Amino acid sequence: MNKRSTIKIARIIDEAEDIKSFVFAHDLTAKPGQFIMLTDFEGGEKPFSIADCTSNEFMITVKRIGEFTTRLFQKQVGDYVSVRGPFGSSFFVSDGNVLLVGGGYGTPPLYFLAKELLQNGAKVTVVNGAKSKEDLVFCNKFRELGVEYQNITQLGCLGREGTSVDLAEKAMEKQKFDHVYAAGPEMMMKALQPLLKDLEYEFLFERYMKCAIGICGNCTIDPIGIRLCVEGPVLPKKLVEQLTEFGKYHRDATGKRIEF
């Protein structure tokens, strides 16, 4: 859905150290694992995750990374953004034992995503992962939706040291999951890929995309050439073992290959 639309910043959140939630006020009619893009009039278009949805808001979780976040973290509440979307693929919504398993910043579209599995009737845990504790996101989010939740930093700093990917090992030999659903650092979901042997999965991918609308070709992925702003960011399974530079290499703005 190409349409754009001027809309008011409704509530800022602060998630965590330069991690801020913005919620905009506006049916944006989206699925878990879609994007939008976003401009604020001066200069540039992102991509952002959608990290919730009802029938008239929606949430985007942002990561102050650079000069367009850095502009978006000085907006108040009340100040306008254009946004275009929803854009890309989504998750399967399953009914069955499911398993989410998220990293860092890219945690947030598996909120809305566990909000939409429990109403299908699904049995969620969620293992939520971060370099320290001030990187974790969503904790107190996923809790209040009555989730299986548990989280970990590579730090220890929470008592316990390691990977959202350990956790989710764990897990799965505790229990038998029907479906596994990852979002966050590419290189997260390559060390989780080989663990999930016959699982069914869906990945959320992050790369950098210009247009959404699959014309410019800047997050093409080798060698099947999906375009990811349309036939992902979610990929299931049998994309995602045909894709010989996931966890190996990127492509800049300029379509050079940046390794990993």
Given for the second form:
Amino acid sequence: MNKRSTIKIARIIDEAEDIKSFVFAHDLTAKPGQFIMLTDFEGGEKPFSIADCTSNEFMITVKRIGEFTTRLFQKQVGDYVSVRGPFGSSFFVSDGNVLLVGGGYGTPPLYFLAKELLQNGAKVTVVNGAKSKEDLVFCNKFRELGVEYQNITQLGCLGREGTSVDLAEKAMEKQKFDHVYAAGPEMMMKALQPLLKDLEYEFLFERYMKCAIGICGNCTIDPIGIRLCVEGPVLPKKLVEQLTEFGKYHRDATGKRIEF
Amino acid sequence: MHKRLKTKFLGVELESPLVLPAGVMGMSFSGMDIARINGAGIITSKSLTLQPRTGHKGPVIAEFEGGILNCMGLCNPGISNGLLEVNEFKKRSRTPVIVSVFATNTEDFLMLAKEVNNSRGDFLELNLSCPNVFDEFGIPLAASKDEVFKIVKAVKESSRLPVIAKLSPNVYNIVEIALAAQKAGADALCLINTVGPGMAIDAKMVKPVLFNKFGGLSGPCIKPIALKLIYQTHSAVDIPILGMGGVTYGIDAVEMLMAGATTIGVGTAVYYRGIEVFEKINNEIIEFLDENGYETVEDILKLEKLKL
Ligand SMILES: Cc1cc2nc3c(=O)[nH]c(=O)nc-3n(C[C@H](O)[C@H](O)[C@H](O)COP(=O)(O)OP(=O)(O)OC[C@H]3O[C@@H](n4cnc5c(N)ncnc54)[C@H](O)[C@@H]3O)c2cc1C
Ligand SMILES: Cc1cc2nc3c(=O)[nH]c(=O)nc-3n(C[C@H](O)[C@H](O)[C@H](O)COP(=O)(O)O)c2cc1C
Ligand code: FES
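Same protein, different form: I have the form predicted on its own, so give me the form predicted in complex with its partner chain.
Now the full complex is given, and it begins with the chain already shown.
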């Protein structure tokens, strides 16, 4: 049984213009890549990736985009929210030479992963991209971890213009990686995939989720019927390669197909 | 698949008596297909409405010891998109599909039935019993024998496919309603839909857990109610019953066959035991056959049913 926990917000961190992290003093026992469903009981229960997790705290990082996240941004330290989870699959924690590719607000779960990878003795390189400087998150957090870190924006605000896929390509020219991990916009991962023909990789997918317990079917991905709330959100190469809907369409709250 | 599990539903051969019920995984062709691959003998689509529906705001699921409450609110991509998924599924497989539809009046049900006539679906199921849209639509149609009679009769006259009426457990006299459906020409009955609805409260927040406040109960806690209603109905009607409600293990399915069902839905158990639940229950049924001297599932169906 997946227990629901109603817990207080312990800390709120401003990360970027429209991005905040929320920290909870709660033992979630999650693995990197997993997510929670969060609600304030005022309409909406939404999935958020776990950006960090220790034995007594966990954190999510949220981009304000609509009704629910706007309401979440008005919450104060000490306010209650309710959380189900953790749900879903997690990243394989390797001990080799690994590359993490993040995009926009998709990057935070890679921070939790990077910490676990380092603990496991892996050599970690992180490339992080976003539209503009204002959307780029966790630069300092990654630097503090002591991983090899580079970032880039599409608008070129940091001197470099391009995407994290460009940075990934350069990094892969310089060194041989054992495993690549990506989280971010689906089209970023779609662009990255052709570069990874000879490499093991895992991608974190986001699809519209309702039940998060594998019964409503809203988050299944064609044609293999993988439920992203159970068998995902992290999928390994051998599954990603079978997906015909990857980068083509997803499903909205009604279950209708929406082209990217 | 196992020969010993083969059975028939309304003349159609089934590889297994297990059914994926409406609203569970049946949103997309691949969701239907994964249930088939894992051993379901019939697949039911999500209940489809004329227009797409986003359903209720979350939380839409509240879990408790005996089962779950849900108030999905009939989210579905609408009849035309939904039938595209059904047709795509049928291109890949011969497993029969029940197309479930939901409406609140005869005209809309007739429009839905017309669309389903032109699809590759095998059966038409009328969801007369969703308990989660009370605020919008009021008391489920399945609460009234006259409404059930009127709608089933009208649909039956225009449907190319056999018609299954899905009834509500939340009524005083199931037999009277089942008989009305049979008299109107229903080819089969499906029972039960979710029970209640019920409620869950978050004591720290002092709020209902479900945003819709109330939700239908499913899972192990409703099995005794399902058995009782299937048993009572079976004793009164001549048409087959697609039984469901809390079936989680092989023994639950066997009990439900003994109560009078001919096929068995497995919904919420997909959560408890994974999508592999169909294969697991199939195997457990075979174990039961072995241990109790039955050759096939048909032997259980042929048993003289329980007597009062
Ligand atoms: C596995 C997973 C992990 C996620 N992790 C994060 C995260 O770490 N940080 C973050 O900021 N966001 C994350 N999201 C996205 C987040 O759930 C949406 O941003 C949020 O639900 C938007 O709600 P809203 O009401 O503010 O916006 P709305 O205006 O309701 O929706 C805007 C967009 O958000 C997405 N969305 C809305 N509801 C859902 C839902 N129930 N399930 C999935 N997507 C939805 C849709 O793409 C929609 O078009 C994640 C999504 C998934 C599936
Ligand atoms: C999440 C969920 C969604 C459902 N959606 C529908 C639906 O759209 N139409 C319908 O007729 N029944 C729906 N049901 C009811 C099931 O088909 C089934 O009758 C009920 O859950 C009892 O079976 P179970 O205990 O095996 O789940 C839904 C049930 C659940 C749990
Ligand atoms: S969100 Fe319901 S099956 Fe994944």
